[in-house]
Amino acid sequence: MVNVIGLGYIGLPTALMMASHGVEVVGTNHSQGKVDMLKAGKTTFEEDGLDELFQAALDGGIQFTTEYQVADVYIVSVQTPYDKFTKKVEMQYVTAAIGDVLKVAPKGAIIVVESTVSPGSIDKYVRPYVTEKGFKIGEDIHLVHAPERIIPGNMIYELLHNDRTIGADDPDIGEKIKVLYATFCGGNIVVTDIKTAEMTKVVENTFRAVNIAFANELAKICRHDGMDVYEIIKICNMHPRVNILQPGPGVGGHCISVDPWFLVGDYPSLAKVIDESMKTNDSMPDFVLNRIYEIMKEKGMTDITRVGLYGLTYKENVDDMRESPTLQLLESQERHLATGLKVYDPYITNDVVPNQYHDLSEFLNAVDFVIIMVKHNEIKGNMERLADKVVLDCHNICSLPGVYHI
């Protein structure tokens, strides 16, 4: 049997998918509310097919529990956020997750830590905290690393395609863990040593990170000088060995905008691009902000409270906020001591922020500027009804004449 604990973005599909598989899974969190939920047949958060997914992990027997059960092998999917000071990981819900689990672990059971960590960081913080509480590694308890590669808005075709990758101190209990993805995924799995898998992980995301900059710095440049950056970006790409990014208006979630930090955190005199990288993706909602200021000044408005960011989530088609440059954007605002900017995302049906509207209509009624924040598929379908708007594309999807970009 496999105890999932920790059931959002990650947790969840993991827990459904195996258990939709022929895997005999409980789920755990320590939310009473979710887990009722969960308990009455409903999924947590929006995503494409997570519904029938759940459905089908339901006729495959999953239960949701707030208590951790006996197993034989535990995910460990809870969040691993990062001290914006020191730039390092924090592990204390990784290690409290762990703590509950070694209360009623079996001896021989598999831990498998599926957040994300720092290199290093489950021989840093993860062993010495199961050797505290009294557990041998590798008799008592054995500690496996299998990072999550999945997106919000893909995450059920990623589970079931992607790569994946399985760190194991015992090459054998490596396998063993290997079988168990291998119960639904379909995608080549590869088992190497912990270290290593935790060090995979990052890189990855960091590798978009330090593209995904370069791309937002040409933007830079080509605005100070009068240049189409999208016009450059799309000559260049005809360059077979050239494939650069678009720029955008930052970059959210808990994986690019995250991940990188560790190796700054961990390697600050080493990690120098990865560094200038972050700096720069983290400054673009400042720049939009400032190109909204310098648009409204070309076209004499006055009145912030009739300019509206389109999009709060961090990406299209999805409910995820988490890191979004909208909100960043509307904490620069607030640390500049200006207010007013009015917000609508037609995933985010609840209030989060001062100025939220719930409706297009009634948000394209409010306003005469529109920022084009996030790209979901309803604002691509009603371009037509930004013909008598001011607008500041920061994705380049509107073809309209007069549009501003970043």
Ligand code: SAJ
Given for the second form:
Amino acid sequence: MVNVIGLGYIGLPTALMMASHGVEVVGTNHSQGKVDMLKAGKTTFEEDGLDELFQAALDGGIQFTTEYQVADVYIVSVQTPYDKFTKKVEMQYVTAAIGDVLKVAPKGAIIVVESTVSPGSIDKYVRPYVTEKGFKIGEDIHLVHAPERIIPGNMIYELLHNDRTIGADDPDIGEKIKVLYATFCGGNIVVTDIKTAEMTKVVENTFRAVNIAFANELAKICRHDGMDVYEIIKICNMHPRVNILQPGPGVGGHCISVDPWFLVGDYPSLAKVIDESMKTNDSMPDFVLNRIYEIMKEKGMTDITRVGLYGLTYKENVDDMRESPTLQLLESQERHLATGLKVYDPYITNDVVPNQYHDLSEFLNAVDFVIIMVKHNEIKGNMERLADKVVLDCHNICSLPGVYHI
Ligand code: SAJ
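Give me the form predicted in complex with the named molecule now, not the form predicted alone.
What follows is the whole complex; the chain from before opens it.
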């Protein structure tokens, strides 16, 4: 039996996927509210195909509880935030979950950490913790790190098809976990050691962060000299060995905007390019705010309450707002003691910020200037409704005449 600990963005789909592929699964979460919701047959966030997968997992007998179970394998997928000051990973949720696992785990059980951790974290935080509790690693308990790789918006497909990495002390234990993941994963599954697995995960997200930063820096250079960054990127990408990503209003989510900081925190004198890249990405919401003021000045607009941000989530077609560029921009505006921007996002139905709208028409009636912060399909399908507005398009999706870009 597999006990999945932490039923968030990664734990829930992973638990459902295993249960729908013939594995006996119990999902554990400390929040009674979340467990009640799942028991009532409701998923806790929106993701394409999640409801269907949920039904298949229910048919496969999945159960939800707040209690830790006696199981052969534990999959820990709890959050790993980072300390904003030291930039180091915070492991307390992982160690707390492992502490609770150890209270019930039978001899020889395998603990798989799926949460993203910085390289060396299992050595530094988990091993001493398990040993102090009186368990002999490799005999009483086995440790594995199997970092997740799925992208919100396409999670179900990627769970089924992405290659995976399994880091284990003992290759036989690694192979056992490989067999478990192969019940649903059609990609290649590489077995390696734990520290290598930790590093690969952080490096993958860092690669993307640095490449997005490069695109953002190009956008700033082109803005400075009146060049069209999109045209330049398009032409450069026709070169067979060039593949530049897209600039945007900032980098959000709990992965690309967080994980690279682990390397900066652990290797401050070495991770220079990464440090600068993260700073560049973090500067983008402010860059957009300056563009808003610049355009208002150019257009002779003075009333900030007639300006609206379209999109609150960290990227398109998801309901996840963690570290979102729009939230960062609003915070920055507050720090400058200037508020009043209107906000709307079709995926955020509860009130999370002031001046928030829940209906596209009402939002559009209330503003003269729209900033496209997120390229949700909704706005792509409603572009003509922006025809009488001033538009700052942070994603180059709007072909109306006179549109501004970052
Ligand atoms: N973004 C840009 N320009 C781009 C691409 C993205 O500005 O060209 C922005 C997005 O708008 C968003 C942020 O970057 O704000 C991150 O979005 P994303 O779609 O690049 O990635 P995430 O954070 O949703 O998921 C990433 C993925 N990692 C990689 O692609 C290397 C995913 O595979 C990981 O599983 C996930 O992080 C994670 O959980 O670690």
